[in-house]
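To begin, one chain is listed below as structure tokens, in the form predicted alone.
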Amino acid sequence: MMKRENFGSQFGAIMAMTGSAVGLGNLWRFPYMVGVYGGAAFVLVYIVVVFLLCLPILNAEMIVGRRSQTNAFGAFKVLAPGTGWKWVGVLMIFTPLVVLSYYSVIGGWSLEYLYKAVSLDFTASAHTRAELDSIFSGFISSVWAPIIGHTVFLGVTALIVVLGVKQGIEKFGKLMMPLLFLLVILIAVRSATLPGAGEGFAYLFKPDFSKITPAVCAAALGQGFFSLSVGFGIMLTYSSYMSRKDSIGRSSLLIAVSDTMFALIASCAIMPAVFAFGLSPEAGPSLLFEVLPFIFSQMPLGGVVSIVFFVALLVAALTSSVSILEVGVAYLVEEKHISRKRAALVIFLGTWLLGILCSLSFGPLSGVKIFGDILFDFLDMFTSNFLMTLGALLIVIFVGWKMGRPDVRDEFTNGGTLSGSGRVFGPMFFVIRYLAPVAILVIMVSNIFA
């Protein structure tokens, strides 16, 4: 049997996992959710949720991955052989494939809008906000252009994964993550210099505590899972490629800090500009593709800023889509013993077909509703609010109650050689075993009755 690939360095592993976490969840989803759920109130709850709940859950998932040294399905066969826990592995394979199907549609949108930015479509002539809204709605409701973008984006993702863990995933992460941070910081600096930007910063960082509701808490937790890639097998798979010498605690903390910083920087790049031009922050998912092009069309040097922004958006989308695709590829390679190239092709075809249906749900299939939502919106809601939270719940129960405290401690502390990890293990394990399951259950119930 071919020797299993691993990451070549801890830096490479952290960059790859940070790349998974830092993606459309930060640059597309986080800013619009800040707008929908009350600005700084959502930001505050999100930061608390990430470090008190999502970080221990991330540790739990990474412990399962590195302890088993195999894919998301095989991990439970290795650590709990002959039990029903293998069905958690099935969930961990299924969820990311569903996410990738609609995620790649948004990736296709970013390709189209990068093309528009390079063509100076936003600045060549003065567009009204209504015209730009019409351009976006006309594009996503059309048949072929979004499907072509979806296909190209998914194809590039598959090609990177085919290159392997070291030559594809790790190299791509090490190159693109520093570039992505630099691009978004440049945009944030430009936004901060706009007249009236201060109102946007106040919206982001001066919380109105009356806006903190169960719905806001549920949304923050769902966003935390989506952004940190916990609850659906990605971090489990990536951590299985980590060296036994690397610190899980240090790696997970760096990932969480980097992911949160990027989300905040992305919001600082977007919200001050939104307020500077007197627009509503509550635009929802269309914020990046309707509101921002209007801002670019009005902004001095807007043509340059728009190119930089949509390059950043595309890079962010790709770093995450690569990790999502790898979950299914690792499963097929290790469990079904097929080549990486063939595995990537199989996953590509499955997610491509479902993605086409998601894309068409904005146009010809817009009349097909599931619980009142088009297919795209339903899959986004269902994966973020239910499948990921269920996956996270099962992971913490498995690590907290099935694996056994000595085994968990052994993996987290690298056999007792990491004294710093040993000091934080007790509180972290308490959260994993007791607090996290209760919190996740509360959020799941609130999602049901929301």
Given for the second form:
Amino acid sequence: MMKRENFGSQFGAIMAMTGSAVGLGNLWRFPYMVGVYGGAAFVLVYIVVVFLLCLPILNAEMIVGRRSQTNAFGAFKVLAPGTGWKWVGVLMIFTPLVVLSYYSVIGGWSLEYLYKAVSLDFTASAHTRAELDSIFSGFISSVWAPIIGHTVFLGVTALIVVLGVKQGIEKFGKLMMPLLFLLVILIAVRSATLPGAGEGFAYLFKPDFSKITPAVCAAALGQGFFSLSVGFGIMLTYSSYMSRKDSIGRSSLLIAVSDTMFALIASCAIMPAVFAFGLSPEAGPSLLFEVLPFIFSQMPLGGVVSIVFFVALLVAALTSSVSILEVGVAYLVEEKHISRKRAALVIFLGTWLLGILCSLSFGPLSGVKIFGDILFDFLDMFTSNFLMTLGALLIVIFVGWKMGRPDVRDEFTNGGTLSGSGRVFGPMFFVIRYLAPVAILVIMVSNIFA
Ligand code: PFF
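What would the structure be for the form predicted in complex with ligand PFF, rather than the form predicted alone?
Below is the entire complex, every chain and molecule, led by the chain shown above.
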């Protein structure tokens, strides 16, 4: 049998997994969700939900990956041979590929905005909000420019994956994640020193408890899954490359802490500036592409800051898209025995075509509606609200009810050798077995009727 490649070190594994977690979900989705769902109240609920629920679910996914030492499809065949659980594996391969097709379209937008920032488009002359709004909507509804961005973004993603686990994914993550952290801090410092920034900080950190509603909790859980990349088979695949000596508990805690810190720092980079310029934080998904360029065009040093910001956004998006592509590649290489290069090409082509349709759904195909939504919105909604929560639900049921407590404990504590992991195992297993399935079901039902 072919020898499996593994991550070279625990640090490399953690950086690659943090690279998967930290992405557009932190820099683009989290800040706009904070704006839409009432500021600090959402931030508070989000932090509780991430550490109480998402972290144990992340552990569950990592336990399946490292125990089975194989891809998301094979894992269920290894751990529950001859059962219907392998269909969960099919879901775990399918969901990320759909996500990648539209994620790459937003990656392409980031590329275009980096190009605009480098050409000093935002800062050479003053722009009104209305002008920037029409630049953005004109761009995403055009045919060629967004498709070119999507193609380049997906192509670079595929190239990194072809280089392999150690030489491609791990090296890229180790280099890029610390750089990304520095870049985001730099922008947050610039933003915090703007006159009037204090109001933005109060908005982020002084909760109005009356704003905590069931909808806020559901949104926070959905965001937690998206942001930590759980429920997609991604963390499962990456942890199958982890050494048996590494601690799953410690690694997952570090991933969750860094991912949350990135989301908070990104919000500290965006919200204070939004308030300093008297804008509304409730712009929704366009916050990043319409509101931020306006801020850049108004602030001293805005040209430099905009370049730094879009470089950071692109790096974050790439380390995540690499992880999404790897799920499918690992499956094709290990189950269908084709080469890494060919596997990456097959997945590139499939997601590229679907991505083109997603991109065109903002323009020429905007009349084609699926359940009332354009293709892009439908895929985003269907994967994050339904497929991802279903994936997470099946994972916790598998680990909590099917694998058996002794096996789960054995994997989590490295055969009983990690005493710290041994101490937290009881409460963590309780969450996986009882609390998480109930919470996920409630969210799924509330999403269906929302
Ligand atoms: N977790 C990443 C983010 O926050 O952007 C991206 C992500 C990866 C989302 C994988 C979804 C996914 F399937």
